[in-house]
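First comes one chain, alone, set out as structure tokens in the form predicted on its own.
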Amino acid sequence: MTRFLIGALALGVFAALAGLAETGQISPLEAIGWKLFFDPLLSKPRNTSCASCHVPEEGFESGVALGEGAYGDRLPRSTPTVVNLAEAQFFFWDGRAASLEEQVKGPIENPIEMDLSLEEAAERVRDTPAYAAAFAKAGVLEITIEEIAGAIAAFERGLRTGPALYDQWLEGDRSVFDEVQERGRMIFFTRGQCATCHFGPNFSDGMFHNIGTGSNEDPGRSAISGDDYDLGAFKTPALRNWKGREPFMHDGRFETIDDVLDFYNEPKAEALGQTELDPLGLSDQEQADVKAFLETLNGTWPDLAPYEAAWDALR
């Protein structure tokens, strides 16, 4: 019951920071991070961006189970989003980056997926006019891959999805749920044990958990860590605005979000190191009950035009 008031608390926060993320005030550095953002100026081969694996239209994701690099390398796992982490602690889906702009300078000198030195990465924006030009106006006279790294991770920290019908529920108006919602709602918090890891702002404790699906070839946290007790485990994923966001978990193993509730009710019994999970035993209406809440966690996904106005008046 504490963690719900928790939850149910931030979520109200949050849907106040959401309408403030709304109105438009874009400020010059977020704009430059919009442009680099989706510009594949910074692969080396110049044909990967940001945006080319998280697409808006596939709420920052990629939308396959695994996405492609700079030379169709496959990559090892799925692409998270990039909405909703302002208030994130940890990065990837091995916490390997403690910070966004940490984040942002992994993909471009990955080789597998930007393959572009940080300094060559530098050194081309620097040698862009329109870069030049716009980070002059935003203050900037001294480009480094910390000021480039630091407006994409501006950028993205303003990347925040619209209020949902949950947050109407959390004002006080139970009458936005119906019978099955609100079963659903009760399932989630209580015997469904959904809440123990997701809850809070985004619908998750951004911390890591060992659910069964991790392997030799990819043990997930503990690689970072060190420590066997984070073999398999892995960041917990925001069920806020999870809509649109297909395939599921680190390795896209699922396609559909039915096919994920089938996975926590009857979860496999073979798993890398200690699973958390036991079999909920729901049954198939109680498991539609819980995709029906599910279902007013999805809210508008950002509006990316401002931005857009915003760097052409910094031009």
Given for the second form:
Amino acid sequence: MTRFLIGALALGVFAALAGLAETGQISPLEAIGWKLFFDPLLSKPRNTSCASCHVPEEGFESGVALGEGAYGDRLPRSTPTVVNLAEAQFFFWDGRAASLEEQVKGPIENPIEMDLSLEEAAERVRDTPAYAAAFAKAGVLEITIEEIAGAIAAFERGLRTGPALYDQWLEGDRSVFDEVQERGRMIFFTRGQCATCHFGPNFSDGMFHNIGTGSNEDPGRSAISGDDYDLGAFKTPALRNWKGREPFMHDGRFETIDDVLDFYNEPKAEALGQTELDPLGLSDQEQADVKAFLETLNGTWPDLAPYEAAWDALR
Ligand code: HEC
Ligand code: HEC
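In place of the form predicted on its own, output the structure of the form predicted together with heme C.
Let us now look at the entire complex, which starts with that chain.
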């Protein structure tokens, strides 16, 4: 009997290891999170999933200035991406959530997004045999909203963009940049002042800045912090893989990267609060140089196929 048990256990471990190898180290929780992220079950009318707004083909954004919720209402802000967030400390444009787990509950409950109470969300998942079985295999005995949020957050944490040309440059191969890209890099880090806010592995300081995009309708961070200093300040977006994430800014006001660069060259004076930007006075050529550098930050997007395999292995 004991021998049989040990044999069965060994087989189980072996199968689990083989599964891991096959699915590229995707944990059961991440696989469940993947499934939930794409599941309209989490919206009251069962028509909207996280991926309805965070569309993989649109860089996990919406591809339009303002996305639409379950009842067709336009949201007040543009959809940010969900890749490269593992190190972020604040979530949402105004940073009102302090963790990915906390963030998940926002859209589910929001009446114009998914409009589902957290209790009902947990109940629906619990009552779905495939989730019950998968969570059990992940070692979760009671499915609560915390477990659901934990799985989705685990999935999001694993979403990273792949190496870009800039990473080869960083690793020491300076020859990968042509003259234009190198000039652009210099401007980005010096005269262009971009790296004052866009720095670190993902090109964001993760903090809040006023660049003159706030309005009375949307004062940004100050509505959360209660601090006038934060009037018109929004979270600095990461710049990796900007291509495919157009339009830009918290309200999607800019269609192209050229529009963004034009704006930085001559920022608007009539900002809510005090803009931190100075006019740059870059020539057309210098602006083109910065754009060429920015192109080197575009790498591959995460491959979602292994998640499906990992999910199938759980059922
Ligand atoms: C109806 C469209 C819509 C749906 C559905 C939606 N989101 Fe979002 N998401 C947004 C918008 C818009 C924001 C920014 C809101 C803000 O900053 O006030 C956002 C912000 C986020 C952020 C913060 C990113 C950052 O950089 O701070 C994360 C993470 C996120 N959503 C994940 C999810 C998950 C997980 C779900 C499903 C449970 C979901 N979203 C459902 C539109 C949507
Ligand atoms: C003082 C801080 C600061 C500086 C300097 C700065 N940025 Fe930004 N950047 C921000 C903030 C904050 C936002 C978001 C504002 C909003 O959403 O309204 C932003 C948004 C962007 C976006 C849009 C990204 C998206 O996902 O929507 C791009 C592209 C960008 N910046 C590039 C640059 C470049 C290039 C420079 C230098 C020419 C630069 N930034 C200088 C803080 C800064």
